[in-house]
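Only one chain is given next, in structure tokens, and it is the form predicted on its own.
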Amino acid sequence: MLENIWLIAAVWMGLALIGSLVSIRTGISVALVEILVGIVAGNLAVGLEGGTLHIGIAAPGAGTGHLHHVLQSTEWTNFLALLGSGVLTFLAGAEIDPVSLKANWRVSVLIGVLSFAVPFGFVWFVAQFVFSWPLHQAQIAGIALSTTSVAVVYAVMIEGGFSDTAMGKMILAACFITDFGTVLALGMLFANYNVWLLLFVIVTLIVLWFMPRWTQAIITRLGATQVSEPEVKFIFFVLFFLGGLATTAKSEAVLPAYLLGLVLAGVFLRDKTLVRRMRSIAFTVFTPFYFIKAGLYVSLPALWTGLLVISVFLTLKIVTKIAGVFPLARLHYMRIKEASYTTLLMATGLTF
């Protein structure tokens, strides 16, 4: 029972489609919706199984109990999670119109680099001189607190028909500048300088030159309606070996996915079929194992036990984010309405 692949695959679809179901019901982002079910269902697990009513989650990877089991990471849910935020950040990517994207790239980049520096500078201090954390601990924190959530953000946009305003590509450029300062300052503070990491930026460079004319010779000489979607496979391949590149060399595969998505926006721009072909593939099928995952890793006992420090830490993000990102939307002439809806969104936080 505990090794049928069909059966734990059946509960955490059940889950993604509960989420499914109470996303239309209440209105919520079904991203948000996907992460809560995680919560609930795991920490539910944990208690059940341990025949009490406390609540809570152990590490993922570990409990003996079925239900407890079912729910937690193996090799292919953690691909397919993996896969979900690949996928997504690079239809994020591929949503931005390139004309939208050069109106706006000032704006973008300077909402992007404070959206990230702010919280950074801001959470390190706090970290490390008020509560005494270590350096590397308080580095940590300062990086993860700063970052954003391109996956999450593209959802949101995706349901509320933001993405194809110019309100919206702006955001999701603003996202991907502030992840990729996560990037740097983990690959400044933290990375393995190798050959690897070389290699791995050689062959993005020259992949990211090529792929608009490759993509675009396979639509046109197979055509786009041929059953067996080649320039899809052809995307995917990509995706995963530049991933896989990008692993090796101690980095992240969301970057290279946004953007190859970001160099194949005008390809997907003249095809919207086929961006509306991945979307339904992504959402269907690889980003509730992302979502729900997520919220398996929260620990409801750890959140009561270090609630101040939490708190505290949410603060922070909050204001800061507010500070570095509110008045940058309200130069850049949104109303308020719109400059705290931008602002919030930059405050989400997953990827990381």
The other form holds:
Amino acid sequence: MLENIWLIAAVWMGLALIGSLVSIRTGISVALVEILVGIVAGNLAVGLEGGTLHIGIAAPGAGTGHLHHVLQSTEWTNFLALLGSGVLTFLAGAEIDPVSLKANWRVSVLIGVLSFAVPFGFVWFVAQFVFSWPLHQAQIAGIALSTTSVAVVYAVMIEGGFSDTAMGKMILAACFITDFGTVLALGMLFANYNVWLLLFVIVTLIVLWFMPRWTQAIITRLGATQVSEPEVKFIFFVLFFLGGLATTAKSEAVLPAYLLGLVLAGVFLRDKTLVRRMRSIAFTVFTPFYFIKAGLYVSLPALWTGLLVISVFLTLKIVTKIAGVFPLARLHYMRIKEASYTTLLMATGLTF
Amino acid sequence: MPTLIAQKFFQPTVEMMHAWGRLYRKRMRVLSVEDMVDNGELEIGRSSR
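The block above covers the form predicted on its own; next, return the form predicted in complex with its partner chain.
Every component of the complex follows; first up is the chain already shown.
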């Protein structure tokens, strides 16, 4: 079982299928359901002893005695999860066409910046001066709780059919700005700058500048109906290349992925088939691995023992997100329901 | 958790989201692709540049 790739894949896909069915039944986003499925399956351990089936709860990665974890993380599942986050973030960027970005940039930037800055500053302050945490740990707490998730919010938008609305695009752009803030803060506080970072920035800027022309040229010359899908392969090639460069520079691979999507949004606007194909590939093969793996990070025993601290920090996160986002949303003509929705989506927490 | 609460209790309809976009662009005096009518023309009178 441990080395049987097919059986491991079957378990992951079976869980993804359960996630889809529950999501359709309950109306909850498949991203959230898959994370929940990952939490449950990741903490579940089973085993046969003396002809009796034993079921127990054990943190992912922890020793379980004679029991075995139902869900296993391998190098290739991690790779698929990595692709899931990259492709999903790319598609999120591709939803925001340049004209909509221009129309909504003010509200997106304001909400995005404050959604990062208020929780970051406040949680850092509380962790350092109220809980007496060391400086770096307090800073990490601030960064961790200031995030939102482009990937989860994008999944929510797509499933609800909101990605074509101005509000959906505004929220997605604001999510990116918030997450960009966390990446910047991580870089400024903890990263070591090297020549790779400079090279990454220069190459990314050049590629982003030419990418719409290159992609359009491939579509025009080869047509968008080739079975071998050269345009999709070209986009994946650039996505992986920039991701590799970002990782070497100790930055985040999803950062160029989003920017790539953003510059290609105009091309995608003209060719909706391309984005639908990529979305189908992503949601079927890649993203279940990403979201279920995210659930694997949650240890139920650790959650139970740290319930009080986790509750305090979750409350802090939501309160600071409300303080930062809700008034701005109201100022930008949203009604209470829409402003609450925007605020809570900005309080989504997952890596990018 | 927050996303779940947002989806279950505060989810606006697609129409409400479009309506916010129209209101925002009208107040900010900008146009967007959402102002396109079916034939690809810009809808005049809804908002102005």
